[in-house]
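Shown next as structure tokens: one chain only, the form predicted alone.
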Amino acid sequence: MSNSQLTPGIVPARLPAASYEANFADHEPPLDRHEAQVAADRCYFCHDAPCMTACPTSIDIPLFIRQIATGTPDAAAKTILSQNIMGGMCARVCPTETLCEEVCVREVAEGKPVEIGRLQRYATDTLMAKGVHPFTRAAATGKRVAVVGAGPSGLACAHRLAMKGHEVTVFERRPKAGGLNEYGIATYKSTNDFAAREVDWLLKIGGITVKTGVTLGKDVALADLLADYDAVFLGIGLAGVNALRAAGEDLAGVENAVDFIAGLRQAGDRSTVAVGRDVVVIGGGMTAVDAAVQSKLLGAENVTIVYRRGKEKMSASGYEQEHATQTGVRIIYGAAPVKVTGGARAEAVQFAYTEDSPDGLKLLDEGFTLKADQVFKAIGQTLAGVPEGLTVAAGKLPRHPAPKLWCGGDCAEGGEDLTVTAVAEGRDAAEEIHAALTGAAG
């Protein structure tokens, strides 16, 4: 007998086979040529455009949209990629509703912005479909740089360094390059193995060697890299996961949301991924939303996100929160977990309502209990695997902690934990490294 939404416990194949393909299809279908032209025609091509200022990679948005409007999407793609080499993925996963599109003049005046993200995807997808790489390497400098971490920051750094003529070796602990783009993005946001295809396309620049299955501190030492290479860039991300600090969190059925998302991303057959009947996700960021929505898409009957503060403080955007509720996810604000209950496995989670006070978040006496056979922790990730001798401040690494050493992306201080920000930091670190190695001004 096959499973269904009503089957108790954490089981696979809750839905008919055809449902998985529909549920995990492209969340935002790509624009065709005519749709892109119509969307581009809405742009005012502002001077000192606020959308460009809001973009962490400072893409010349009015220029690339004008290039689409004039029928030259390949030129538009080059405009995008010159600032953001991972513009294809960022077009899919960037919270444009809180970045470029939020400040669009059309949004301010009419409540409907120019569809910048979808136009960016149209341009970059058009170019990538041709197998074209729009950049060429400069003459070889004879300099060698090690990049640790093949996520957005590390790959952006490696590409810019290779373009400048340096030889780059990228060390990645996981079996595949791509970092969170490969392992941490909701499956319906990046379909058809796009993350891997983007990495392959990026490597067409040449001069980059990727070594997977290599862990810093275990398989290779930072001191050796600093001795063997002319410069080192650390883009190691945040490999640790915060604890709930609630009794019972070690019960079976309590899992890290990032592991669940990664497992689903790597599953060839979505129906083989097990999910609970009653799923509770604890957290308020994009990881929480991605885990909750995908649990529902896998066939969970009841999925609830519980966030300890108010709606306005939830780091997942209003658009993402609305998408979650439209998918059938319930969101409860202002409550914190107190205890996971059950015998050998999780059966329920007890919560206390919370109140923001001058002294911080306070648990109230009143609370509630949610039935749960699967509980996902999505309360943030932490820095792990820091090489000996590096100073960590507020859970992050300095950007230039030592001679020959740079850091960027989620592991480094400042900025937001976004793909687009990580790309910008990797790119900018590469420019600094190039200047240090060659004496160039920039």
Ligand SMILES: Cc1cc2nc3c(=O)[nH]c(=O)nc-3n(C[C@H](O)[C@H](O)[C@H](O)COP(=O)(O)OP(=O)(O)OC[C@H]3O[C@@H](n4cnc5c(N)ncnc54)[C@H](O)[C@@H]3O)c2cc1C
The other form holds:
Amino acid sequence: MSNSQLTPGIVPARLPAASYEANFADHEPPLDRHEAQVAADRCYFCHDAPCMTACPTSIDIPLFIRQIATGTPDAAAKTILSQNIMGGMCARVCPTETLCEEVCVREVAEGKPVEIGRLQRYATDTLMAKGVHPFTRAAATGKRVAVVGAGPSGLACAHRLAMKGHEVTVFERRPKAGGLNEYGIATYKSTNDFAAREVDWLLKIGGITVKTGVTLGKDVALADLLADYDAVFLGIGLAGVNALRAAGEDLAGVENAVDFIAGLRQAGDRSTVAVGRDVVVIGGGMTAVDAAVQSKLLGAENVTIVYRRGKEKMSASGYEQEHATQTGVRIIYGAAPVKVTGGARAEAVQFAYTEDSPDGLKLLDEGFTLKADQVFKAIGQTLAGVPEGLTVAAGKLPRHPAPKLWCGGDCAEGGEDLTVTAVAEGRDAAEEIHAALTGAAG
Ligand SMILES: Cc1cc2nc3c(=O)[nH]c(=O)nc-3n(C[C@H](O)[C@H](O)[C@H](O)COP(=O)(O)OP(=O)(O)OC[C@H]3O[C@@H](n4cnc5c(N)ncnc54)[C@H](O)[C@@H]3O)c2cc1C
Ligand code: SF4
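What about the form predicted in complex with the named molecule, after the form predicted alone?
Time for the whole complex; same chain goes first.
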């Protein structure tokens, strides 16, 4: 007998086969040529454009939109990619509603911004569809750089270094390159294997060797990399997950949201991914929203996100929260888990309401219980093991902890944990490494 939304427990194939393709289709369909022209014509091509200042990679947004408006999307793509080599992925995943589009003068005046993200996607997709790589390498410098981690920060760093003529080796512990672009980003934001296609396209620059299945601290030591290479960049992300610190956390059915998302991302056939009937997600960021929305899209009957503080404190943007609720996810604010109850498996979660006080968050005596056969922990990621010889401050690595060593992306101090920030930090570290290796300015 096949499963349905009402089947108890954590089971696959809750939906008719045809529903999966529809549910996991492109969240925001691409603009066609005419739509892109119309969207580009809304731009005022502002002087001192606020959208450009809000972009962590400082893309010249009015310039690339003008290039689209004048019918030269390939030139627009080059404008974007010269600042952000993962402009294709960022066009799909950037929370533009809290970055460039939030400050767009048309958003401020009319509540309807220029669709910068979708225009960026139009330009980069147009160029990438031709298989064209728009950059070439400078003359070989004879310098060798090791990059650890093939996520957005590591790949952006590797690409910029390769462009400058250095030889780069990227060490990645997972079987595939891409970092969270490949294993984390919601399936409906990056469809048709885009993460892998973008990596292949990026590597066309040449001069980059990617070694997968190699873990720093196990297969290779930081001291050896520092001895063997002229410089080392660490872009190892945050591979650990914070504990719930509630009783019953070890019960079967209590899982890390990032592992569930990675499993879904890698599943060829989505109907094989098991999901609960009553899913409770604990957390307030993009990971919580993505786990919840995708549980719903897999056919869970009831999905609830519970966040310990108020709506405005949630790190998932208002747009993302709305997307979750429109998909049928319920969000409860101001409550924290006290206990996961059940026999061998999770059956329910007890919550206490919370109150912000000058001494921090207080648990109140009042509370409620939610039925749950699957509980996702989405309360933040942490560094999984500090590379030998390094010290962390507030859970992050310093940017330049030793003479030949740089760090960037989620694992490093400063900046928001976003794809676009990771790209900016990898690129900027590459510029610093290049300057250190060659004595060149910038
Ligand atoms: C579920 C989820 C959804 C997200 N959605 C969005 C979104 O929609 N938009 C957005 O802007 N941001 C999103 N983010 C954040 C974004 O994915 C990250 O900020 C970004 O990927 C950070 O890039 P990074 O290169 O620093 O790290 P990562 O992408 O984590 O890459 C680090 C790489 O290093 C490798 N590595 C780790 N340790 C070692 C080691 N010891 N040896 C060798 N290799 C190692 C890892 O396997 C990984 O490939 C999301 C994050 C999560 C978890
Ligand atoms: S702020 Fe808006 S209108 Fe002005 S340049 Fe940027 S996208 Fe165009």
